[in-house]
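Next up: a single chain in structure tokens, the form predicted on its own.
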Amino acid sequence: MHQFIFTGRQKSVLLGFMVLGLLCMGLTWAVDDPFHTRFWTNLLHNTVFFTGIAFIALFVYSAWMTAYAGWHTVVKRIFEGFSLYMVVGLVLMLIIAGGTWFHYHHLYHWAAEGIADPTSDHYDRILAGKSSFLNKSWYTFGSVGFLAVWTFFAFRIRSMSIAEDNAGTADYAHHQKLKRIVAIFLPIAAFTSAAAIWQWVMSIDAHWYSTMFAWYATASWFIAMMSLTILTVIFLKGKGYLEEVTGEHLHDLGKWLFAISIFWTYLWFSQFMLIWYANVGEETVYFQIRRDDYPVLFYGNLIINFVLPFLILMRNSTKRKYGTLVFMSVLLLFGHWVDFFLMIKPGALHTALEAMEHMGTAVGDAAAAHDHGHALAGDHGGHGAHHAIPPGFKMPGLLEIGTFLGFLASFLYFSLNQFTKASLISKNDPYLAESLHHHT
């Protein structure tokens, strides 16, 4: 079967999880601090994570097509479906960007009033030096502009791919037009995605920077996307679709999962080692806070996202076993979601606590919040490994897990709905024969 049917039962299950996600977000808002830091960090975390999965799906699809790769042709409709979720990410990022103007969240230190004004009590010399990039206008128009461009390419590539199917016969000239579009997209995506990652995630720890951060976050997105691709392929095959996908294709998907996990670890270690070795205070504080205050997540991140995939996926046979692939894909999807949790939560909590301290408000116990505010102010004081961290920041809580499941359900609902609009196999793709006879 090539035409996917999105059943009522499948829709009901996913809608149920989406409702769960909304309930968890509502409960988070109700029990949150005065700035609703937990709510906004959860929204930013999941928006960036799932929008990134959609983006990287289009990026690798374009890269493989430009490289004349044919093996992925039988699963390329999955990448197309994933990529269109960026339209949801565009709407959500517009909401988050609005918070930098109207101050209904305090996620970013650089967005505080007077931060770049030498006459202000809130003046910060380091952030003033970065203000030409870290400012509300750049964040808003950069985020919306980048996502709008990516979304345009996603819909354009999808429509051209479907038009190729509707052409009646395989036409390489038509495919060449599609190849030119993806070739245009690749350099645009490469440059703008780095700037987007700097704005959305790295600028949360506004005094810190890393030249490797964009690579690191992109590798995390890639592994999460590949995990979700494998799970989707196995789900569809279990329903009788994608009969053309064989163990050879799953083997290649598993190899990408394994290879980029090793690449991600290389970036993790290189970023940590070079910064730690340099011993520059404004750089090492990023890792000091996470190592001392979040040790379970810091070391667990490496175990889940490197040690386990290295030991389990190294053997060729494990890349062909459905059970092993499902287990590793679920583990790595969640593991890299936790990776983004660790990128976002500590810095955002630090910013919110400093803002509350300046405004004379509190989170729970005022003394604990005050102490922790100083503890997390890395370049303003020491670290605070023994101070209490509010729920939802030290470790993902039930509300965070529920929100994640809601976003995941929305991503799958959107993608499965796209699968119904075209054949799951691109029958007129000139590389289809190569894909059907793919052997590793």
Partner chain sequence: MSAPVSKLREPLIMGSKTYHQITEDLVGPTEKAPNSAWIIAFILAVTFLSFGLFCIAWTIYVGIGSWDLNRTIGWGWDITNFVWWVGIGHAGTLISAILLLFRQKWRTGVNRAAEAMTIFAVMCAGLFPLIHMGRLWLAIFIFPYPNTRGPLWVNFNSPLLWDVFAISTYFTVSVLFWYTGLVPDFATVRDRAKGIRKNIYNALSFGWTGKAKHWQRWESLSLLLAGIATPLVLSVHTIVSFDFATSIIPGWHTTIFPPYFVAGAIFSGFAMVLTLMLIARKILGLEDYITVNHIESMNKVILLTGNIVGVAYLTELFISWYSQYTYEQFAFFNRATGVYWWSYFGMMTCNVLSPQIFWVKKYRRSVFVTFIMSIFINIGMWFERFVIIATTLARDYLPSSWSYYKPTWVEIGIYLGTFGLFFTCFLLFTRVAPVVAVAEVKSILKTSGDQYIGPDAKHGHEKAGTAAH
Given for the second form:
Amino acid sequence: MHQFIFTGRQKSVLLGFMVLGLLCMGLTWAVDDPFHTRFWTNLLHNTVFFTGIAFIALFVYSAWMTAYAGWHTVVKRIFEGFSLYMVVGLVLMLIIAGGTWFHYHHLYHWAAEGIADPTSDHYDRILAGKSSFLNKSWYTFGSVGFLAVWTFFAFRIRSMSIAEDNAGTADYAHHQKLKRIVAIFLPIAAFTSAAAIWQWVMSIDAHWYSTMFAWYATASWFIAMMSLTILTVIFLKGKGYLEEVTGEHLHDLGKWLFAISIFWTYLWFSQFMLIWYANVGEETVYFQIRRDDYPVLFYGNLIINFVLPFLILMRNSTKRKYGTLVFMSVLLLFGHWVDFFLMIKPGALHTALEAMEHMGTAVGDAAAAHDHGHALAGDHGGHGAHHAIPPGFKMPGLLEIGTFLGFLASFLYFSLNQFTKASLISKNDPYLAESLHHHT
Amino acid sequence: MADKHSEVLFGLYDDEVDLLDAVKQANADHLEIMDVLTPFPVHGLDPLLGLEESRLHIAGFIYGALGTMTAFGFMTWVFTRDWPIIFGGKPYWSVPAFIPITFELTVLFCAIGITVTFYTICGLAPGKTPDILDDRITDDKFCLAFKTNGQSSEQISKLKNFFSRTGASEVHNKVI
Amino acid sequence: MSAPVSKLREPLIMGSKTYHQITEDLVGPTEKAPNSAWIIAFILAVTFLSFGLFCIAWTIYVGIGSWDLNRTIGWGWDITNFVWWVGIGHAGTLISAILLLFRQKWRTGVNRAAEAMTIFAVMCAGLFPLIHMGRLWLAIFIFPYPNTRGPLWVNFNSPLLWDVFAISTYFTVSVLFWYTGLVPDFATVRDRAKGIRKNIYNALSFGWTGKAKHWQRWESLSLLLAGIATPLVLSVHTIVSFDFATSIIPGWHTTIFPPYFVAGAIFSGFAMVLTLMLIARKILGLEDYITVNHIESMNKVILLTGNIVGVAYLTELFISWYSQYTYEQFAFFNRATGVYWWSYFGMMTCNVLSPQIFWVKKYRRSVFVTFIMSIFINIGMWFERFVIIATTLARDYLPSSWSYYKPTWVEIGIYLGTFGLFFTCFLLFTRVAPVVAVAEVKSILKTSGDQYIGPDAKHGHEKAGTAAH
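Output block for the form predicted in complex with the partner chain, input the form predicted on its own:
Whole complex next, starting from this chain.
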């Protein structure tokens, strides 16, 4: 079976989860602090995570095609389906970027009014220096502009791939054209994704910087994307599709999952070790907060995303067992979602608490905000001081999990819907025969 | 096989495809193959010959783990027990700083271990002079060998017949 | 053995070779007397080597004062050359290990020579940290042994010591990997040789006969060594980058250094492989085995890694501004516009701008352009290390300590000497061992020979596809 049929039952299950996600987000809004920080961090977290998965799917698709990989041809439609989710990401990022203009949220310290104005109470010398990059216009342009370019490529590549199905010729003219487009996409993606990550994630800890950060976050997306690919392949196989995908292909996908988990660990360690070793206060603060205030997530991140995949996926046989692969993929998808949680939440919380504190002292009648901010911020001036972290920040709470499931359902709904629009196997790909007879 | 004299009857094939077919045929005829020698690794041969998968990777894991423990344990002992020194304000037991050397020794132990194991179990060593059936086996001939010690001339002619049926380009006898 | 091959794949072995012809072509050069080009090159290499040895002896006799180092510029050409050579030494293991794992068949044409190059380059690299100690005879102090200094150990927390472990491990594993690949080929040489050569190659080939079980284990060993060499090759240049990045010197302390050094190493390593192989294929007549398709594949890797390095340069530049840390900002401003602006300019031109020419297929497939580019990149990558080391140290925190460093004849002589060492070893290697892996090339003949695939295939794709089924 090459034509995927999206059954009503599948649709209703996914829609059910999406409703659950919406409910959770609504509930988050209701129980939130006056700035709705928990709601906005959840929105940003999931948007960045799932948009990133869509982006990296297209990036990997392009890289493998350029490298004549060939073997992955039987699963390439899955990458195509994933990549189109960037449209949704575009809309969501538009909302978040709009939020910086209309003060919906206080996710970013640099977005505060008068941050670059020496006469303002909010003036911050460092952030004023950065303000020609960290400003609302750039943020909006970067988020929307880059995503629009990526989305354009995603749609272009997808439509040409489908055209190859319908009108593929013996000289593989479609494939040659596709190869040119993906080659153009690769450097554009490499440069713009770094800038996007700086804006979306790194600038949450607005004073802090690390040159490694963009590559680190990209590696995290990559693993999440591979996990989701493996889960989707196994799901589709369970429904009788993708008979062409054999243990050999899963073995190779499993190898990638293993290899990039090691690579992620390498980047994690390099970034951490260099900052730990040099011991420059401005840099160590990032890890100090996470290690001291979020120890479970900090060490859990390493256990889930390094120790377990290393020990479990090292053996060849485990990369061929559906059960183990599903287990590892679920774990790693969640693990890297947690990784992004840890990148986003502590910094955003800090910014929000400071803003609340500030508002509380500046505007006398905002007593509620004042009390709230004061109580929560505690001794926020001293880094690493122990203060109560509100629910939804220290650990992903039920509302966060619900929101995650809602986003995941929307991602899958969108992708599965794309699968219905074309054959699951691209039948005129020049490497199809190789892929069908793939042996590891 | 170097200990005792072996009488060997072997056929040389010109192509690995012919060799694979011959091995299949030999299995079908229930002939006991002594060995198959080729100029390069021929894929698909192992299952036909009933060769079990190599367990070298398990040995590699053990050697590697040994290296990990040696390196990490040693540095821990030196810097917490034997002669603790503070470097750059770091704790005695500076785990992140131990990781690079631990990693290197893991790889080193593993690499040396599996290489030595490989040569040992294969019986390969510098100075060892092998019994070569034919000089062209390392060039372009694919060799299928049967042991004919104590076999009747009838059985031997059956083997010769087998070689001619499966398209061996040459058939030779050799005592090694 | 052979699965279907896409029609888009270009053949990697030209000239309708038979297995025997492959043996003749690849083993042949070791059996003939060297030609005059080889002899001239060898004399030249040995001359350079001798001059290098003289300069090393001079350094040891006179002391490190014979170099232009001073209080702030503690590292000059020595460590620049060290990093440069180590970087070059990365391509061999990369081609053998990572490309083996990625199943890139074109690696078989160049892996043997690239691995040899790795070993020789690491030897050249290893020289520099030893010489720059000044008192070479105290080099044993870097090893952790219970010693006469009391039970005082080396500093396991020091990146410089990590380097000792990394480089020596890398050297050992590279030798094991290389030699394991050579054993079957030495057996091929042995079985063609007569007299004393037969005895020598008999010893070198360890008694290899090509048994099915041995091949199976040999493949397993190769894959395992490739598997562990892959993180190893990453770790080596990572640790070299730690030498710089663990410090608090602006311009050195940046977290992107590890992956960026690794990408740069691959970049320069491929360039050096191309420089060498373009010469070797001409002199040894290996055009059928190291084809334009191989060259194009390597040029693609160069384009890729060149762009990764470019992203890293720009990231560094941008983040130094973004950090709003004055010293960091100055370090990069100084690199681009300070007294050593020419080396920054050379680095950017050679490493980032010039490889962009490889977007054009015509240039990727041009031997001449490739050769020129490979030299460019070798120079550019040397400049990169010089930029990192000299520029940064010449403009320290204290303006009163600012100075300008330029190498003395001794430093230049040692650098030239390492070229001598490198080429002497490489030239000897081409005489004693097959420069292209014989058994591995044979194993891909059915899927990559031009009589089976490509536009001039006689046997046709379908036949090649079903040959072994």
